[in-house]
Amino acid sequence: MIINQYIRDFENLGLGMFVHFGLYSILGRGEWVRSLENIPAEEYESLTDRFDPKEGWAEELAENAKNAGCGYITLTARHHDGFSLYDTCGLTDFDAPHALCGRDIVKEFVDACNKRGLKPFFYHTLLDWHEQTYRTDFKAYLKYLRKSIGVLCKNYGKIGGIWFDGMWDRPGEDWEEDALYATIREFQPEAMIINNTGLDARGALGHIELDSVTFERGNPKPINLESSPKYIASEMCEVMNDCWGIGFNDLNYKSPAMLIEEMVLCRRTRANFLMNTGPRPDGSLRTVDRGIFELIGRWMEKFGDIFRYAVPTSQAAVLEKEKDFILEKDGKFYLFCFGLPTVADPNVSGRVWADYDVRIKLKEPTTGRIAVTAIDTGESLPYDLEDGILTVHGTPFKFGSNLVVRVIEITIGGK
């Protein structure tokens, strides 16, 4: 099997920032909002004369993102609408420099993304309400589809990737994908190249230029690559609310402690985990998306170098537990623990501490030395080790610290 580095290299990325941004954050009801609303095009193509995003908006975006542990950003240079963030040059006037702005989006987005080595990454939409041949002469879309992935790959330096979504539209047609993977192989070979699957087939398997499966917003699952010729990376993406680009009314937001776990569930099977922010009109983030991603950076500031690099190991597993997992790096067993509470005085927190034992099946027996770490506290943690089963016995988080998820470094004999 192939073992591509460039897909290595996206694995250790680990943390992502999607990012739905366009016409649609205008009215403020979802990426979606042409189609569900059956708004006519001339009505909505209008949105053209107020698009206009402040000066900087590229440079906070990055900013957020490099300080939640971010390792790169997906923003869609172009969704289902048609509308392109980038300088088309001259495939089609429905893009940014030709709206109020008068900019091309996606090179203040790549400069502010290069600035701060975040990997700039492209969504792009294979269906288009905008562009008249996807009705009426498929065969010629798909040549407008691919000078436009063309434009993307060669003007904007090296790119981390391309993030394909839509092909589910059209399932039974023939949508050249050879050519169209051949585009970016031609001038960005070692980008990477994602195409949704969907809710409908998540971690499905493609073309075999396809570099990662997606699971989008469900739980990732380990692949079958026993007859794949190459290794193939995965990605789970998810949105904080309902909506994947802004809705003014969308107040269901998930709590930061949900996708946090979610976060590092995805690294069970060395999962990519793509969270989803939908900016304002003027490309600024709400405050409650800019504070869940803080959070995510605590939690990134004490494991993140463990959640990169660690990946799944058959050295050992955790028995009974239905979220912990154990990952291995550089000879050490890392075990991640949810659900510990935090433990005060019964009047101030109202929580009661039980113990919270795990037991790991170890492969290789040991009679050597052991250590239990707690990494956010330093604080060595009892254990038992009988029959090859280590027991490690957890503690509660103290008052004023809960970080969702504890990783407990385990060194064994002479690793």
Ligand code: GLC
Given for the second form:
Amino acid sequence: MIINQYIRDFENLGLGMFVHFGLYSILGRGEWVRSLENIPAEEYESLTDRFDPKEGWAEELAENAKNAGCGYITLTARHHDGFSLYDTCGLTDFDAPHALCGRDIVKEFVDACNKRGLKPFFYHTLLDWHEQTYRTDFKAYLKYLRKSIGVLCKNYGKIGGIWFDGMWDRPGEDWEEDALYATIREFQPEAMIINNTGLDARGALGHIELDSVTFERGNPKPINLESSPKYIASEMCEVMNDCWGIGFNDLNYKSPAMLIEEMVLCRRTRANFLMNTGPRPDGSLRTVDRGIFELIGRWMEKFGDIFRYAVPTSQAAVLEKEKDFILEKDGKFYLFCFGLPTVADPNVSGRVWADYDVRIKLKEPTTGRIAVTAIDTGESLPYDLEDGILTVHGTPFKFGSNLVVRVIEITIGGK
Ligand code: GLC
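One more: the block was the form predicted alone; return the form predicted together with the ligand.
Full assembly next; the chain just shown is listed first.
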């Protein structure tokens, strides 16, 4: 099986920021607003007269991503409404340089990413509500699509990858994938090529050029690579509330604790976590979105290196627990512990400590020295070893801290 280094590098990024930003952001009713509300084309397209992200929007965005511990950002260079945030160089007038702002928004984004060592990725729609040929002359449309991708691959330096979405709109159609992906490989041989399989076919493998499968809003599962000539990564994208583009009245936010759990659980199968935000019309992040990224950043500050680089192992397995799991890095094991409570005086925390034991089956018998350490506090944790089962006795979080998931380092036999 071929293992491409750029795919390994992608896995090591671990966490990405997904950004849904476009004309729909002005209306604030999600990125599907044009289609769901049957807004007449002309009316929707006149939103270009109001599209004017503030100067520095990309810097702010990238700064938030960096502080959250992200390694990449995936921006909607063009979403289903057909509006391009990049200069299409004459392919269409329906792009940012022809809108009120008169600027190349993708260029600003790429510069802000590069400045901070973040890899820029482009989300690109396959279906198109704007382009006539999508309905009237599909072959001509595909040429337009490939030329668009060519522009993105040629004009912005080295990119992290392209993330396609929308093939499910015409499932029986020949999308000429060979030619589409060849356009990318020609100019960006090491770009990740991803094609979202949506909610119905999470984790499904596709064309041989694809480098990662997707799990949209779903629990990543191990993928079966038996018939695949090359190694393929996994990525799960998640939305904070119900829509990807900003919904001014979409208050249905998931809790930061839940999102941190989901993010960490991705690593059980080494999947990346792509956390979405829909910026305001001026490109700034909503306070709540910024806050969630800030909390994710707190977790990543403590455990980011383990999150990024530790890998699944066959040398140790957690028994009985639903979520807790174990990874390996540089000969050490890392136990991810879910659901440890905060315990203090019962009058303030309301909790009484009940033992939290994690039983781990070790593949190799060991008689060597064992050290079990909570990474966040540095405290040594008690353990027992019996019949090849290592039992780690967890301790609660102290009042004033609860990291949702704690990572515990286990060193065995003087490794
Ligand atoms: C769905 C939606 C789209 C969104 C995407 C994110 O495919 O159609 O609006 O961009 O999910 O994964």
